[in-house]
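There is one chain below, alone, in structure tokens, taken in the form predicted on its own.
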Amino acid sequence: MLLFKKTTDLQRYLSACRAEGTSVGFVPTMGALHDGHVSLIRQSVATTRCTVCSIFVNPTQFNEAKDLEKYPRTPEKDILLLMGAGCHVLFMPEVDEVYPDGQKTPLDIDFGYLAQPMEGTHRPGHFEGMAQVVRRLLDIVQPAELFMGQKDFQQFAIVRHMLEQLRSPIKLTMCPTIREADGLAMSSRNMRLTPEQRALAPLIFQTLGNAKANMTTLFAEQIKKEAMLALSVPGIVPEYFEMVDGRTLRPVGVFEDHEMVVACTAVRVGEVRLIDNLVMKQS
């Protein structure tokens, strides 16, 4: 695996790869890698001839300074995981490599309703920062295919919209959420949970599963209320539980009116904020 820290060096190498007809796959991350990230790398390795992973803790998508400060950084472990997964190239830039001279050019893209509900309500400015850095990294790497995880479903929907608006030729692939044995979605934030909090966290996936099981007997609003109640236990504070259309992210009323329905939730377990989702219906 090759490691690049400078944009010009990475671009020179990838230009030579593309000139030889090598397809480039890209997995952007913020490090603190786990098996969920590894699954994205393996999907890219299986699909493209050169897999690039970036590790960049992007300051523009953190709306809470303490969250940025506490974000785990494990570069040595990350490198070993990437090598084991068959990654070809690791890009680990400093902030001034991604944003030269501090320039953070705003995106001229209207995300409309996609950026407003759920994470948009609870993390103002997050998606603008996320889309900005993804656009910048895509401009640097210029991949044929971009791989993202389902766990951040709203983020996936926004990046999909961005690529459509830009008329980008990049193929966007959503990879399934990888879970622990008890159902908890793998996340870099999980390592901040105390043992007691970690024991509570599987309730998130259990609640999502119960919501899906109740689709045939309850209306969407009833399922939402029951889910919020189920998540309101000592040690957990639910922020939202929504059932949304898989493309527009608008709330679902009648399940039969939608080709794809996704249940999305965010909770705080102590000071740690966790998100998860489950596809309820897909036709």
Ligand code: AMP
The other form holds:
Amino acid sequence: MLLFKKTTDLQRYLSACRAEGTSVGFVPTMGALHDGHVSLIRQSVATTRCTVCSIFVNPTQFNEAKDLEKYPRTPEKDILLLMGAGCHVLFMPEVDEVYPDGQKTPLDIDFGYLAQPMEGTHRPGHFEGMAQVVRRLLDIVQPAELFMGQKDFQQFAIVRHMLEQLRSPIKLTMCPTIREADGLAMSSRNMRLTPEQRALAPLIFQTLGNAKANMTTLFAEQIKKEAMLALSVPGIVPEYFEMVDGRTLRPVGVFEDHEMVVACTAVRVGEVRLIDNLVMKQS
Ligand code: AMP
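Alternate state requested, the form predicted in complex with this ligand (shown: the form predicted on its own):
Up next: the whole complex, starting with the chain shown before.
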């Protein structure tokens, strides 16, 4: 695996690859890698000839300074995991490499309603920062294919919208959420949980599963209320539990009116904020 820290070096290498007809797959990450990230790398390796992974803890998408400061960083372990997964290129830039013109470069794309509910409400500015860095990294890497996780469902919807707005030829693939044996979605933030908090966290996936089981008997509004109640246990503070349309992210009323329905939730377990989602229906 090749490691690049400078944008120009990476671009020179990838231009040569593309000139030879090598297809480039891209997996952007913030590091502290786990099997969820590895599954994206493997999918890219299986589909394209050159897989590029970026590790960049993007300051512009953190709405809480403490969250940025405490974000886990495990570069040595990450490199070993990537090599084991068959990744070809790792891009680990410093902030100035990604934002040579400063971090305040605005993104001229309107995400409309997609960026408003759920994470948009609870993490103001997060999606603007996320889209800014994804766009910048795509400009640098210029991949044929981009692989992102279902774990961050709203993020995926926004990136899809951005690629559509830009009329980008990049093929975007959603990779399934990889979970621990007890159902907890893998996340870099899980390593910040104490053993007691870790023991509570599977309740998130259990609640999503119960919501799905109740779809045939309860209305969306009732499911949502029950889920918020189920998640309100000592040690967990639920932020939201929403049943939304899989494309528009608007709240659903009658399930039959939608091709795809997804339940999305975010909770705080102590200082750690965790998100998860489950597809309720897809026709
Ligand atoms: P992050 O490093 O958290 O920014 O995530 C980088 C990419 O990995 C994003 O596309 C995430 O959606 C994806 N990802 C994170 N956790 C998981 C998981 N448990 N399963 C599958 N993909 C994931």
